[in-house]
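This document opens with one chain alone, in structure tokens, the form predicted alone.
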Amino acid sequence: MTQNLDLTDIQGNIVKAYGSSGFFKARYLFLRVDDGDKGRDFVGAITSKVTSANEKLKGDDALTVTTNMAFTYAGLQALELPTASLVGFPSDFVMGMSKRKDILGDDGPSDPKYWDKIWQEKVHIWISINGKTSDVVEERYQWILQQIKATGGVTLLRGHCGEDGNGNAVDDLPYQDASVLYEKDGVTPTAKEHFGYTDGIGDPVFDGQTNNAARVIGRGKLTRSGDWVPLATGEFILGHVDEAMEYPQTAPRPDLLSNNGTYMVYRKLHENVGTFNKFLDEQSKDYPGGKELLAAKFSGRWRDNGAPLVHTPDNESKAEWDKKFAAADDATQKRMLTDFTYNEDISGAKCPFSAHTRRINPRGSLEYGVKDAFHTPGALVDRRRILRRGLPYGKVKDETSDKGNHGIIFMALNADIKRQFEFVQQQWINYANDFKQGNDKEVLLGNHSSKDPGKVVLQVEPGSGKPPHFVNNIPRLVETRGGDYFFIPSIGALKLIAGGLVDPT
């Protein structure tokens, strides 16, 4: 059954991934609230420029900026929500990112005493503006700092490190910029990110999201018939059913403020480019298929273009691969994107368990022991997707170098953060057990250790007596620079937290 969304109710960001709109440029923004009141007006008078799903962002007459805006817990408890309301807020939102480090592998370099100063401050509601320029990005923020003055009672609060104008190094800006990369002429945009990956491909697709069946292809979950149908609402917005025929569990009362949420995970990632290229190269000298067939072993899907590894195994079959992809139009690109699943590469010959597109997104290829695996399809898979949103921010000056503040901003949406995202983080990336691969982490995320370095197995097909190849001594590619936990309220609730209307009674 098709689910009709109210769209004029639910968060633009979290039905749309702005940046495959157009929206290249980001800004956000972390406050704290002051006093409850003044607070709440401050909310309301944001709310009247808040995006709603239902805006039109292509074409004449569309968006050329969006706002949202979503609040940590101790920002609800600032706000001053009922007691009754807040009690019904899970745990793992309660604690918080930076308490839940442990699960999710932030060690080392990762450890939240290392973060961005800001994540040292008390956050409280986080806002962004994506635009398409620059400039009505800049605009949009000088208006959200003259609400800041003319309500009074939140602070936007500084610590993040970036560069000033003047390209040095500083770790006090007031806001967190966000861009996608473009080629060397500076013009032309691009789906890359710092290690040179394409980006962006195949997010998830949920029920009413889209009446365009040709999207949900490789992108929603597979029928047992071999279809592919979208995911229930519910696993991304509550108030709605989830794939368990259930309304999840998450939501607190009343339905007023939880139905059309959803909750955030923000999360700013340091990639360490300079470690990276020099492990691949260093790799790549003893890897058979070569420098970029290895680095597409890594992520699942090769650098260029982003073809999946499922059908382009090795250097002659990606060769036939880019001549159909440049001849097909742009819905059949697409789909040559998407469409696979790893029923066609049971035994990781082609695409390895330690790969990340792997990891996140196994297409059901977890139900092992049967021929078909998709004979009980998604029985793991369908209750751990994650929407991603976000961009990359920084720019990298010296290859060769670690040095300098570039990465992802990620955001991942769902209704359920500790069965959707911790669970992929700490079952999936930092551990191996559901792949059969022990304990060896996926390799572009993992929290490697130089204490305790990891590996991964390269299988080959099976019978075909050449040996599995290894890739020893993985180091830490990417670290955490800071995050939070976030809920997204519905406009509607949105408006009632800043009336000071929430009843959950």
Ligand code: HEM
The other form holds:
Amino acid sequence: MTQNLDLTDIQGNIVKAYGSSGFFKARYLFLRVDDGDKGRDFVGAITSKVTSANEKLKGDDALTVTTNMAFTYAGLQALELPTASLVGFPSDFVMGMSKRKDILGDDGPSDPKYWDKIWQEKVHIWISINGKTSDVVEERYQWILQQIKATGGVTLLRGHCGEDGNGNAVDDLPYQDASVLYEKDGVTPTAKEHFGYTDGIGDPVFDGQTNNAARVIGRGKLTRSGDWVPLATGEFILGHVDEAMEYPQTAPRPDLLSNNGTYMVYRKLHENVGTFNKFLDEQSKDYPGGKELLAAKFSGRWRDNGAPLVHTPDNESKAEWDKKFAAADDATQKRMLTDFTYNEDISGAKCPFSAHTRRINPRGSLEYGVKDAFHTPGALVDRRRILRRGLPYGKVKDETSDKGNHGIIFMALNADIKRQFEFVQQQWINYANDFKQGNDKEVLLGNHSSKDPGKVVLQVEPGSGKPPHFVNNIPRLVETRGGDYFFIPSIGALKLIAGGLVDPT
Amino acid sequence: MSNIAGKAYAMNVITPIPWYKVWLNRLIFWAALKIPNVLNGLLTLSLIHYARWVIIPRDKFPRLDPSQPKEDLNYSYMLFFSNFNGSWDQYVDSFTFAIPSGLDLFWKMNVKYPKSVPLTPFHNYIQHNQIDTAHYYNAYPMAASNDVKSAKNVKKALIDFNAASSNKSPDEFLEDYNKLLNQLQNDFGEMRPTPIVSLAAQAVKERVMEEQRQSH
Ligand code: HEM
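Okay, that's the form predicted alone, but what's the structure of the form predicted in complex with ligand HEM?
Entire complex below, previous chain first.
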């Protein structure tokens, strides 16, 4: 670790994913600022409980509940930031997510006109509560409601789709609930999402985040010598040098406003579970490796335990891997899950070019085996990384139906939304030139159209004489149901905003 | 006007270079073409359709007609001309990160060239010296260079397959056909319109199309 970050200034959700520290429950609140003065008082009141990256999340005397806060551009306007500061924000953030729909491929059922009602409102403030139990989340929620009452000047916005206390579908909830999924017993937490995949394994590591070298393997950036080193802090936190050896250009003035802050993409992604199950059943009928291998080909990892396909390309190697995995200690298990690159599989025969994880983090494989083609193997990848901080939401009641409210609250953190999140969404999920697959979209997340469904090719060993497998008629498996772009200020900046003290001169 | 047509973006950059350093730059170009692997990075960047660097000596600036007066120039100029996939930002990002030393080598004799990393000074340098495209025709708006390469592979392989296998028995034919699919497995990407990389460019395109509709 070469960087010493000011962890007391950085909001806690930036440096750690709460979900992996036992915070299994979350609630996301969205507010409108009606009065600048009072709104700033409200921000000040919440700031007193905002969780920094310095707080203890695990062990004795650890926190049981966290709170974080972020703003849309309209929110910063409503809080009356000076124009000279406002003009320093990047245009993607200024526009917000719904106006970027053509870039993001939010068309058809993902079009903003079908989003949860709340996204028709003026969303200004985002507040998250993550807790170890539902009770502590509720308690913190009540505390926030008290602050709203006490200061006035802000309105908690209703309009999330979900279920009321009796399990009836409603569309006017005052918050978005999220939670890890549980085993059938209802009490054992899992790392699953609604399609049955094991999630939450791969997340970038940046300089200053950890001094545990083992955590960097398969998560940092790949060097020419084949080692993994942490990414530059400035890829994820403003005010720090980024991979281009400069300070992020997306930072507004003054530095005190932007330093130690970052941008967040919030997206409510509905999972069409019925369609997914039907599609997987139908497609696997004539897939030689069977259903689970096919499911793994869609994601790049096996559903049951997240085994990377690159090391488990067929049922035999998977069985062997499983045996080793079961016998391994915790550190070895983590390593088995993350220590691989797609350079071990340049042809895509093991993990196809359409797989979610390969598309989204090609792990230094875009040189296609050409020796020393680029400055570093990760030249085209290292500036496209994102931190994931989301959780699943809702429950699947009927495995054969798409109806209901269930999916992933996807939150991505990055220093430059356009260069990182939007690029990945547009160029790698919904397009494939960088993977030499034309317009073939990623299977799971692509904005496939029902009128003109897509296909992908599952590569096989070149020269084997075997034909590749074609996956046809891919339906829209994931739909966008809402979201926006937010600025997560440092805790110091929150105090400046609350005090009306931001001065760019 | 737009620098974008279909999947291609056209970039023209013209930068001054002291006339007495031109020979050095020519030497560098010559060496880059002679020494194997120097251009590997550029060739591996599959978003690039085409890239060319040309030096225009200060007394050789093209004139439309002999009657056009000759310009009296202090510098010679290097013209960089490239067509690529995606937006300007995306390209400049990829370009600088993939082949920073190559770019520095080609441009280093040029006046006020800042080096390619850090990015922003390079970005500004290119933008300052870029000449926008007034007219841009693209015969295959849905094709990126990878699509063209794939289409050529498929065409050739199919013709060969037809010649070699069309009279074989069904079993042998199937075996050959599977081999053909295997050989072409990375050439089957769909060719469809470009993802929208620039909302401004998209808005221009839609307005132009609307005008065309109305004038019909
Ligand atoms: C409902 C939608 C989604 C589902 C079901 C899903 C599922 C998964 C799964 C199963 C994994 C593998 C486990 C892991 O490596 O942690 C994964 C990894 C990942 N996903 Fe998603 N995902 C979704 C949406 C997204 C979106 C929208 C993005 C970004 C645009 C994204 C970015 C990533 C990244 C960066 C990784 C880690 C890849 C790596 O570093 O190897 N995911 N996702």
